[in-house]
Every structure is written in C-alpha cells, then in structure tokens.
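As a starting point, one isolated chain is supplied in structure tokens, in the form predicted alone.
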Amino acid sequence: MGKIIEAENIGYVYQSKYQKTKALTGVSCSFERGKVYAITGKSGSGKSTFLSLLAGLDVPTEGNLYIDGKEIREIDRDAYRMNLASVIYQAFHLFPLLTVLENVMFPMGLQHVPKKEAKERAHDFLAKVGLPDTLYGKMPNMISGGEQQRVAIARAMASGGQILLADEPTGNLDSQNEAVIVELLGKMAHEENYAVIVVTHNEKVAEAADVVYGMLDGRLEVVRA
C-alpha cells in the first residue's frame, strides 16, 4: 500500500519574542492510504500542532516530514494542499456566500476543471455524502450543522486528493450526525483509498479508527495499531 506520509523524529518549537515553547518532541509515525487514523490527547498536548504540520501550514523545527516520498521543505506546500491534502474543521469553514453546490465546485475551479464537468462531479460527491439535491442551491447558513459537515467532506473529495485531515470533525454535531460523519470518513478511507487522519477527543471516533495514536506533552505513542 505504501506510506503517503512519514514523520521521522520531528519536533516543533513555538518562538515568541520572550520565550520558546516546545510543542512536539521526537514524533515518528507513518500514514497509509486506505486507513483511518485517530490522534487523541488532551488539549494542549500537541495534536493540532501536529495536524498543522501534516497540512503543510508550517514545517518542523527538527526532524523530517515526508509527503509521498518528498521532504516537506522541498515541495510547494500551497500546491500540496490544493492537490493532495484537504483539511476539514469542527467549524466547517464553508464559504458563506456560495451555495452548497458552488462550495463543492470551488476546488475544481482552482484546478481549472471545466465548469460543466465540475458541476456534474459536485453532484456526484454530494450524492456520495448523502445530501439530497434539494439542498444544492441553498447557502450554508440555511442547512444544519451535520449537513454542513457533509458538504465540507464532499468539497474535500472534490479536490481529488489522497489525504484528508480532520480537526475535531464531529465536535459541533449531535450523536446521530456524528455517526454519519464517522461512517463517511471510514468510507473515504476504505472505499475511496484516502489516508484519513482525525484529531479528536471523541471516544466513538477513535473506536472507529483503524489505528489510534495518543499524544501526551508533545510526544506520540501507538495506542492501537
């Protein structure tokens, strides 16, 4: 299957004017396509910092992080997020002035996919996440939180990437919608061959993962492989 992300002894230090704060220390792990990974741990343990490095929003201050065999310092990180990795958040981060359909079409527009084709593919992705076409013309604030998160997942699929990074994706959802999102993330890994990496406090989300890592004081350990 092959490792699409590999971390080798990475560390990260936040540098302010007055002090240094070590957020990650000696983190080594790998991620493959076709699996769901959960990263658990208390607030402040380093989970979100690690996710931001995996998303290419910054680079490690120590060690090496390889994306599809290339060191992250040597790749175009904007192109990486546009073409290979997508991030979904607890707060959904949909574009408020675009319709549901337009939100899903957006990444394909950045990739210069013809509008007609992008529209057809957006319909397919929204159908895959179980949203009825009666919602496609609505604005994000006109649909529920669970529906918004499904739009965010459909938009991630539309990017055509191989990596989905999710930061507390069920945090704002009730238990019914939480179960739908957990199932969808599993399908993205097992049926669409994504590497799905979820930062979560939620035990049900972690239980559904194929591999669970735990983060404590900036160090990563395997909880379940």
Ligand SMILES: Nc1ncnc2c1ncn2[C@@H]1O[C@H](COP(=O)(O)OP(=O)(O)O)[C@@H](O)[C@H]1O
The other form holds:
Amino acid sequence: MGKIIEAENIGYVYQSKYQKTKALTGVSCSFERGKVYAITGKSGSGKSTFLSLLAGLDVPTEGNLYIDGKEIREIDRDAYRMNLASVIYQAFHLFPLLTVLENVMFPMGLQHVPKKEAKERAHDFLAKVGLPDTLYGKMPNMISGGEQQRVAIARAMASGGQILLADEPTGNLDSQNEAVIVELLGKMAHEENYAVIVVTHNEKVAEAADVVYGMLDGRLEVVRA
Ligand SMILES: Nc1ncnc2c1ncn2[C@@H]1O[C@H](COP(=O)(O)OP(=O)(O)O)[C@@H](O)[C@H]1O
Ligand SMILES: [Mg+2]
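Alright, leaving the form predicted alone aside, put up the form predicted together with the ligand.
What follows is the entire complex, opening with the chain shown before.
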C-alpha cells in the first residue's frame, strides 16, 4: 500500500526573539494506512513537535513532508486538517457545551453532511467505540475520562479522514480504560484503514503498535519495524 505520509530529512526550530530551540533534526520516516505507529521517547525529545507537523499545524523549517504525495507547503492545510487528519489529545478536548452526540456530529456539520444523516452516523460511530446510548445526550463533564476519550475517537472517525494522530491518548486513564483505547486505536487502523500515529510513554500502547519509532534529542530511530 502507498505511503500516506513521508517525512524527508525534516527539521524544526522554534524561534523566539531571544532564542532558538532546535526541536527536530533530520527526521526521515514514512507512514502507511492500516497500521498503528507508536512514537516513544523522553519528555522534551520532540514527539509533540513532530506530531504537530504531521497534523499540519505548522510546517517544517527544513526538509520535506509529503502528504499523499504532495508537499505540505503546497496543500491547503486547513482542508487537510478538516478532511484527512484528526488529532486526539491526553486531555480530551471535547466541546463542553455540546452533548456527546453533538460532539460526534460536529465534523460532519463542517463537511455539510445533512443533519439527519449526521445523527445516524454519529450513532453508528458511538456504537463502534462501545458507548451505551444512555450517554449520548450527556455533556462531556458528566461522563468519565475513559468515556470522553471514546467520544473523541468517535468524533475522529466521524471526520472521515485517513490519518489519526494521538498525543498521549492514555495519559489520563486507568489501565482498564487504557486497554479499551489501545483496542480502539487498533480498530481504527486495521478495520477502518487509518494510519494511526500515537505518541506515548505507555509500554502497553507501544507493544500493541505495528511499528515503533523512538525519538531522542529531536532525532527519530526505528525501534521495531
Ligand atoms: N512553543 C515552544 N517554543 C519553544 N520551544 C518549544 C516549544 N514547544 C516545545 N519546545 C521545545 O522543543 C523541544 C521538543 O519539545 P516537544 O516536542 O514538546 O517534546 P515532547 O513532546 O517529546 O515532550 C523541547 O526542547 C521543548 O522545550
Ligand atoms: Mg509532548
């Protein structure tokens, strides 16, 4: 299968008025759909920076990053973020004033899916992540962290993308909920054909991944291919 993402010798420097921080150096790797990739490494090694480049939030200061064969500087990054790449975080980032169901409907609204259809599909996605329908009308702060993370994954599914990026998605969860999220990330790759890229400190998450990359001082190495 083709590579959905290809990083070619990318570097990234944070630059403020008074100092420069080189966060990434010579990073080359690729990602295919249908696989889970874990990116491990110590705090400060550049994992979140790399993920934010993959998410199209910024562009590399050196090298090239290809998304489906096109260089990231040449594509509409807003459209990329809306249509192809979803991000989930450690702190679940749901919309606090929307219900569970409305959170999952939201990306489909942006894509002008008719409301009735969006609602039906949101039900399907929430069922896929194993949430009981008694929770669909609740606000995010009324459900547990594990449940919120499942809603975040259902919302990512609803965006209909090809790439799921996750930054420490199990960071706030107990081991039981962690296992559920690991299983769902696997489903996203193996059943829904996403390229799933997970930044993690968690051994279990890395063990379950198909490919493991390690980050050390801004450089990426293959830990397990
Ligand atoms: N907004 C920022 N401005 C300046 N330096 C930053 C910023 N964000 C991260 N850094 C620096 O970049 C390096 C990599 O950070 P980060 O990508 O957050 O690592 P990780 O996610 O692995 O902990 C660190 O030295 C960090 O201090
Ligand atoms: Mg980080």
